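What follows is a single chain, given as structure tokens, in the form predicted on its own.
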Amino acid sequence: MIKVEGLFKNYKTGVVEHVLRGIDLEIDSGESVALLGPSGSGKSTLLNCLGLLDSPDKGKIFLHGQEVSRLSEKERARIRLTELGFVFQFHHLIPELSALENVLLPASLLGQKPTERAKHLMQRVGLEEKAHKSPAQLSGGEQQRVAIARALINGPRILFTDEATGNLDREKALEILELLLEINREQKMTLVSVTHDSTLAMRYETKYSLQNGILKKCS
């Protein structure tokens, strides 16, 4: 499903910062993977490269057997929209739209309006009764559930999450994590999550640690 060969990424902020140093990685279809590491270790950079939000300086990325690391931005945008889903620490919901309308946004970029699917996803995340509420009328955990439904509306094969529970208390964080893992199991959808929380990471099938630009599999 995901294969990475010799991935390097540097940032130049006065001096060259070597963020990723020769990453090799394989993730199977339907696998749940947690990426651990201290703040600034490059976890989000790696996730952004895998999700085609950023480009490596060197190395190759394959999704479903296709090399995607050198595609044009237009081709990358199409893959992001049709095959990948994203949930970030901040939900980025549009305040002027209802929860249901926010869920439908990615589909509208494809010229579609799958209202029944959106309603089903709202039900799946436990918010069917709040579909027409505005984001301001929802709690932080509920807003993140809307963001998850939005990420799933186009039927992605891979879901990327970056500190998706970082702004939630422990109880709400566990609820969101269980929801993500349930969806991963039910839909056989690959789940790749960046987290700083080793306790939450223990719930994933596979765990990797990223430190000083080097990725190591956790035992």
The other form holds:
Amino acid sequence: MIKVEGLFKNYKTGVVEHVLRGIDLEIDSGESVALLGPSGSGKSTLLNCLGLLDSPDKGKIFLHGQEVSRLSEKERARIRLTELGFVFQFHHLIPELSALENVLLPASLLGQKPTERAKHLMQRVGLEEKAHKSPAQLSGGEQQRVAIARALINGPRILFTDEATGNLDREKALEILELLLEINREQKMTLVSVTHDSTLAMRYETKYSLQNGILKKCS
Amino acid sequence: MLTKEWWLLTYKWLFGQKKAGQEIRKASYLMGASLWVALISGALGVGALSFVRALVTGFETQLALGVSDFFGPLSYKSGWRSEKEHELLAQKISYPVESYWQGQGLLVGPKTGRGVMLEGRRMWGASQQCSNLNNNTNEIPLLTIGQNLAESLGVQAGQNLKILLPGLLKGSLNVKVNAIKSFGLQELDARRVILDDLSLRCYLKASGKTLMERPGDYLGLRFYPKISPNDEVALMSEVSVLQKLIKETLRDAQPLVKTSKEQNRNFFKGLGFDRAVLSVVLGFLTLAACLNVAAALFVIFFERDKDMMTLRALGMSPLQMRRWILIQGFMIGLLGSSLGMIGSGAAALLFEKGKLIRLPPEVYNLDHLVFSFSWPEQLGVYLFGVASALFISWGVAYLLSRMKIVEVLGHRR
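Having gone through the form predicted on its own, I am curious about the other one (the form predicted together with the partner chain); can you provide its structure?
Whole complex next, starting from this chain.
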């Protein structure tokens, strides 16, 4: 479960930009949540704070009851590695490695090599036949599927996606979204996605809209 | 983190772009170029250090051999003792032992005359009796002189010279040049001569002459154990054995046995100082060359910062990232140092075969320089190269691991 209390975040780029202005949020375990909003509204900033990639200026974030907003970078990295998964708009797969090796990379940070699990995940994202291909030999949608498998390798309880379908055509975007939601349902894993596409956001259980740093739940 | 997979990934990350079938991107080109600059500059630094160390060590080894050839590996100044005392000590030693005395002399050759430092030497052993010398050599004392002296006197081996020994012998004496040697140092080759003491004594005895009075028969002893003059440990061990023996036999409470290097301490100290200065200067240059490793690591990072920061987002800790960058720096240092060592070996071979380095003949009487690659020394150079790259990489790793993930991945970059 994710709980946020009075979250503030400012950026100082010449003038102070108030990106998040007192966000309060609660997300249940296994829930799928879409964060909607126009470009520059602060949804990625919120996601970064929730995913422990960035620190809020003020406020508290709780993950499964533990306050995580003031942890050291080492502790945050540990939580990201074991509890959280990320899929970004650009997959950033390592081009020198095969798809399967890319999937195994986060596990190797834990000193593990769960090859069978990686193969199972490749199968789950529909790429078992292409496990040994390099990312350059895969299409954009397939690369994003590998990135999803990579995000799932350490068995995270929460998966964050930031415009994960933003770089794909409509058909591929829907396929990826379906895959994410299926995984969310199967594994009862919390899914928090940032998107600016309200049509895609309709597929999520809960939708929030962020405008001028204020978060509102959509009906 | 230091698993086989990460080493393999690092290798592919650094060197495997083209092999991975990627189109050659700007990133690949920049990374490749900066990597090669780092490798070549590191190799040049390590290579120069290795080359110079091998050169100086070779030079020192050669000169030590020459000096030892003249002075003997070990010497002891007994201070004018009798023939009997020296013989008694020599009998207790299993390897060749020579007694010597020193004096000034004047050699007169066909071309010119030269003042020399004369050393009369007698090898101890059963055959060292006048009766064992053949008739021809019995007539005339035998002389060993350096090459430069022979050239300036205009004399060749087998020819006769006149020698004057002021304070030792009245009148002049005919001596035969028995051997012409090169000891490496001009000072030895041009100014020192060795007179066979037994042949001199036998000649004087046969001709009814005697040497003028001296405090004793011999000034000291030269020892010839089968130990390389560069094997300091074995020499020092033999020094202890000899000191004990001398104490017992000659009743010298504090016998001073010296190695040939110690007898030429100033020269070898000077050489050691030169070597140290050169090593420090080249060490700094190597360190400066290794700064290119930092440049390469920065380029690699900034060309692929999103890939690296994605890994950070996926849970790579700052420490793990530092280690990964250190692995990259280590690999570059290892490869650069290896290239440098290979280059240094190849250059040394070329210079030695081609006799490309010649020394000033007025100082050193060496035909050309021989390189000596002593493995502990070269291992030190190699490790220094790798350690320099690691040291520089540590600084880079520390700086880069402090970068914030959102600064790279965020939209507000």
